[in-house]
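So this first bit is one chain, no partners, the form predicted alone, shown in C-alpha cells.
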Amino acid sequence: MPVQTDRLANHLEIRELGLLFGGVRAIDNASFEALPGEVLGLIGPNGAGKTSVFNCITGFYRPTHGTIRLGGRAIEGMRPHGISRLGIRRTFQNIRLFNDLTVLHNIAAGAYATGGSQAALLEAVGQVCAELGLDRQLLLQPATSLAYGLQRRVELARALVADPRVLLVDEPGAGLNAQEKGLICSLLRDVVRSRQIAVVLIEHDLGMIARACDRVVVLDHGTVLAQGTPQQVRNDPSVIAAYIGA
C-alpha cells in the first residue's frame, strides 16, 4: 500500500481562519494544526462551523480572512479541483456514490485527471480495497446495492485511491451501528499509521472520537474553544457547557 515518505508535506495548518456569510460569523479566527500520522477530531455543537471549515480547506467557499497551508504552501482561495490534486480528499456527511456505477468505477473515480495507466489504477483500487477490508468480489456490483456500512467504506476508498496528503472526514459513523462504527475507527488508525497522512474527522459520536483520535479541536459559534487529547477536551468545563449547558 502506498506510503507517504515526505510526512511535512502532509502538513495541514489553519490559522486566523474568518468566514463570515453577510452578518454572520461562521468561522471566527480559528487556528489549529493537522499533523501527519494523527487522526485529528473537530467536534463541537451543530452550527459550530465545523463543515464550514472543511469547506474553506477543500475551496468550496472562500476564507474572509486567514491562512491554510498545506506542506507550508498556502492554498486559502485555490479552486476545489487544484486542491484536490495537490492532495486533500474528502468524503460527506451524506453518502455521495454515484448510483448507477459499480464498486469499481466510483472508487475509480476518485483517482479521476491525476493520471497513469489503467493497470496503475486497478492496482491502486486493489491496494485500497485490502486496506479497508472490502472483498474485490464486489467491485463489479452495484455501489448502491451494498450495505450501508459497505457504501461508507467505499466512500473512504474512493477519498484514498488517489493517495491524498490529507484526508478530511465527515461524521462517517452517522447511520451506522456500534460495531461498523468500531470498525471505522480501527480503519483510520490504520490508514494514519501506514499512511502517515493527517486525517481530521468531524464526528457527533465521542465514543468515536476517544476510540479513532489522536487530538481533538473543539469549536463553538465558529471559534476554537479547547484543544487537546480526548480526555483533556472530555473533562474541559467549557467543553462541557457548550455541550450541554452550564
Second form
Amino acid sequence: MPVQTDRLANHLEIRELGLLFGGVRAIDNASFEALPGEVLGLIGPNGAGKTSVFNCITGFYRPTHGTIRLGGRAIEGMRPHGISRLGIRRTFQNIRLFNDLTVLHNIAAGAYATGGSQAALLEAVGQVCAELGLDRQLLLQPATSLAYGLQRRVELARALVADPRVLLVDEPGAGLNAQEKGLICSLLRDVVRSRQIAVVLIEHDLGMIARACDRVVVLDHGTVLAQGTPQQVRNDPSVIAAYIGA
Amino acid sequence: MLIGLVLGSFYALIAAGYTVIYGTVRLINFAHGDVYMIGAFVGALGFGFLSPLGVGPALVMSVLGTLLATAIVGFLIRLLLARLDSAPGSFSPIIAAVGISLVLENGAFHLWGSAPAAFPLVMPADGRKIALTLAAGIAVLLATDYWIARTKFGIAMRAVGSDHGATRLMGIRVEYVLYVTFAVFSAIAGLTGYLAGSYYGSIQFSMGFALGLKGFTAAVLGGMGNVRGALVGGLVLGFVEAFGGGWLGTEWTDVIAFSFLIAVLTLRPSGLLGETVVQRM
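Mind sharing the form predicted together with the partner chain? What's above is the form predicted alone.
Whole complex next, starting from this chain.
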C-alpha cells in the first residue's frame, strides 16, 4: 500500500472562501482545514454549499474570493486537470463512471496522468482493488453493469489509484443499504490510516458521519456554522436549529 | 471477395474517424472525407516531387509527408471547432464542419482542377495490387483498434468520450486528447487517401465526398460511437457493395449499399455492434 511520508503535503486548508452565483452567496467566507490522517465530515442541509465547496477545491468553480491551499501551495483558480495532477481526487454524488469502459479501464483512467508503464498501471489497479475488496474477476466487466454498491467502490478505486494527497468523497452512502454504508465507512477509515491522506466526506447520513469522521464541519447557507468532533456538533444548538429549521 | 475487402478496409478506416470524433465531441465531422482527398493529393504531389530519389525513399517520405500534412489539417479543424459554441443543441459546430468540407473541396478544385489526375505511384495491375492494399489497410485497422482498445491514450480517449468533466478530474487534459484524436484520425484518413490513390491510379477533388458518405454510412451501420462497429460496418459495406455490384451491375452499388443500411437500421436501430440504451422513465 502506498504510504505518504510527507504528511504536510496532504494538508488541505481553506480560508475565507467565497462564491457568488449572480446575487446568491453559495459560499460565504468559509474556513476550515482537512488534516492528513483524518476523515473530515462536511455536512449541512440541502443547498448549504457542500458540493460547491468541492467544485471550488477541484477547480470547476473559480472562487469569488478566499484561498485554497494544498500542502501550503495556493491552488484556487487552477484548472481541474492541474489540481487533479497535484493530488486532489474526488467521487461524485451521482456515480459518474465511464459508461463504455470496463472496470479495469475505468480505474486505469484514474492513473492516466501519473505516467509510468502499462505494467505499473496494472499493478496499481491490482493494489487498489485489493485495498477496497474488489474481486479481480470484476475487472473485465463493463463498470456500469455492476451493482450500485460495487460501482461506488470502483469510483473510489478510480480516485485512489493515482495515490492522491486529498480525497473528496461526495455522498457515498446515497442509494446504499446499511451494510454497504458500513463497508464504505470501514474502507475510508482504512484508507486514511494506511495512506495518511486527508479525506473530506459529504454525507447526509449522520450515522455514517459519526462512524467515519474524526471531525465535522457544518455548513449552512454557505457559512461555517460549527466545527468539532461528531459528538460536539451533534449537540451544538445552532446545528440542531439548522437541521430542524428551528 | 478480395475487392470487397479492399473497398471495405477504406470504408472502415474512414468510418473509424467518424465514429471516434463523434464519440469524443458528439459531432459528425463532415470534413473527414475531404481530409481523405487532401491525403491523396498531398501523397501524389509528394511522390511525384520525390520520385528522382527512387521509388523506396519517395514512397516512405511521401507517406510520412501525407501523415504529417493531414494530421495538421485535423489539428486545424479541431482548433476552429474548439472556438465555436459547443453547447448541446448548438448547430454551429456541424455547420462549421460542412463549411470546412466545402472549403477543402472547392479549394482542391481551384488548385488542382476538376479533371481526374493520375496518381504517380501505380501499383502492379495483378493480384499484388489487391494484396498490398489489403495488407496495408488491415495493418492500419489492427493498429488503430489496438491503439484505442489497449493503450493508455486509448483509454483516456474513450473516457473523454464518456464524460469530459469527470475525465478532467482524473488529471487528463481533455483538449489535448481531442487535438491528438483529430490529428491522428485525420492522418489515418490521409493515409487511406494515399492507399486509394495508388490502388485506383487516379484522384479527383470530389473523391472525398463519395467516400466520406460511405464511411459515415459504415459508422452508422456498425453503431455510431463504437470503434469496432465502424471497422465491421466498413468491411460489411464493402462486401455488400462488391457482391451486389457483381450481381446486378456496378451502377446499382449505391442502391444496394443504402438499402442494406436502411434494412439493418430498421431491424437493429443501434447498428450492428451498437448497444441499445434503455431510457429510464
